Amino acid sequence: MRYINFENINVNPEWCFKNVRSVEQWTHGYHRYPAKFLPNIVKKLIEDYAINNGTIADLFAGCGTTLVEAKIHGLASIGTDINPVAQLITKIKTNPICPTLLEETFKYLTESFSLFNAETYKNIELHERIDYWFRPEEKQKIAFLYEQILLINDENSKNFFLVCLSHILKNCSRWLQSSTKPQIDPKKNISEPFYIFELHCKKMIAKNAEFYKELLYKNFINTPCEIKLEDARNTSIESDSIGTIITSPPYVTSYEYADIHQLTG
């Protein structure tokens, strides 16, 4: 086991990522997430400190930043998180899909927009929390998108587009985007669901293709990566099976995670 005495570490400009937009690289930008782990910090930790060929673990995996970086470096990884939405996001971010398949499925989804009929959704079930955040016109289109996505046969592709839908929910709601607290923005210019969904899908599809191509080139496409829906205090990870732990524990005094995540998934 390797121990680092942080009292003797000098300030190093190599750890300054002020002008680096690493959250836009690979699949890191798929889904918004509170207090995201900066990818370039993980990248440097792996390159400078990870034990050769050892499995990397992140016990507070969140949206999978550590696991994505481990995969692009060809290292096996395992993560745990108690949030099922985080598990879904991480699965999609770490397992790129054949670009051709995604393009075909995306074409099917966008063509289905013409089938939307607001009258069909006028009597949609009332839900106190959902109706607090969403106006009827956005709620109806989101319900339609959700139904269309569930018709997709390929499980990975289905989850890919569910992640995209989850990401745009706050844009299509009355949620105040700039706040870490759940509150309504009475002056908000609410995004039209079909438009913002298509826009974000295109971004995700492009990043998926880049990630897929790079992993194929490096022969890392099948590098093991697992995300478990577990409590970090009691995981099923076997003892002595991990080479390096890279994690960022939740900021329990800074964020109300349940409130922040209520418009995801």
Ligand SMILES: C[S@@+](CC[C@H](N)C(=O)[O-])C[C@H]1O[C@@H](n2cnc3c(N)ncnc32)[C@H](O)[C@@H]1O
The other form holds:
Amino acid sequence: MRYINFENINVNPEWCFKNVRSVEQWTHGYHRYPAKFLPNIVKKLIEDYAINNGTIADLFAGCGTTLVEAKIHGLASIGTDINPVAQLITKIKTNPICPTLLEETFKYLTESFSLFNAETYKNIELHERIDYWFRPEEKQKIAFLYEQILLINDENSKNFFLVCLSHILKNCSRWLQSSTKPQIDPKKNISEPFYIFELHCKKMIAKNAEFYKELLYKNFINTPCEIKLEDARNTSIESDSIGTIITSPPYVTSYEYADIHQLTG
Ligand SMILES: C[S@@+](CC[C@H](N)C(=O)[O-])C[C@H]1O[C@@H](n2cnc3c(N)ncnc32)[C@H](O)[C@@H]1O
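Mind sharing the form predicted in complex with the ligand? What's above is the form predicted alone.
Okay, now the whole complex, with that chain kicking things off.
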């Protein structure tokens, strides 16, 4: 057996991203996700190994970091993930929406907040798991927001706001956010759903506009990008159709994905 002494390996500064804050660039900050790639690592891998090398694939695409970076580099990409929420987030992160359309829909949504009447939701259906995590006052407002979003006609805009709603669920619940295990935070300062939804929407809308503008400018807006809901062990991606694979498989022993996703999945 050969042992490697890591002390003797020189650090290559090209791979040091200590002072680079890329996690909020483009659409990367839309939604939290366990064990997300650092976008700069993917960017460097693409620039060093994937330019002019065909389609990029990520078989465990998660929230789509690889696909977003592929798109901003004008490279076709395909991703797969077994989690439908991951697929939804990736779809929205990789396909920016016309900013004017999004602003109009956002205005309609925020105006609808004044229609909320807690009385209407007093007898909302009980649910053992939802009621464990949410207090009635937040649950009622989230139910209202969900109904309003479902009224949106444009499918992409509807999904955009669903991703935003999914992201704020933990803030509006009793979930202990500093932990990777699902547990109640008895001292939590729970966020007011309308306030935090509006705040996160504004952030996502600004990032959507930046990404949209940059892709238009570079003529990459129609660069192909597909995200499939499927099991990587039985992939439909054809042999020899991919130039580069950039992926990080599930950390089976460190993350209970089903547990962690129970609020958003
Ligand atoms: C480490 S995460 C990938 C995170 C991703 N690199 C990102 O930046 O968001 C691993 C992903 O593998 C997915 N996964 C687990 N088992 C899978 C399977 N059999 N087929 C496809 N995806 C799977 C999980 O849903 C999770 O999204």
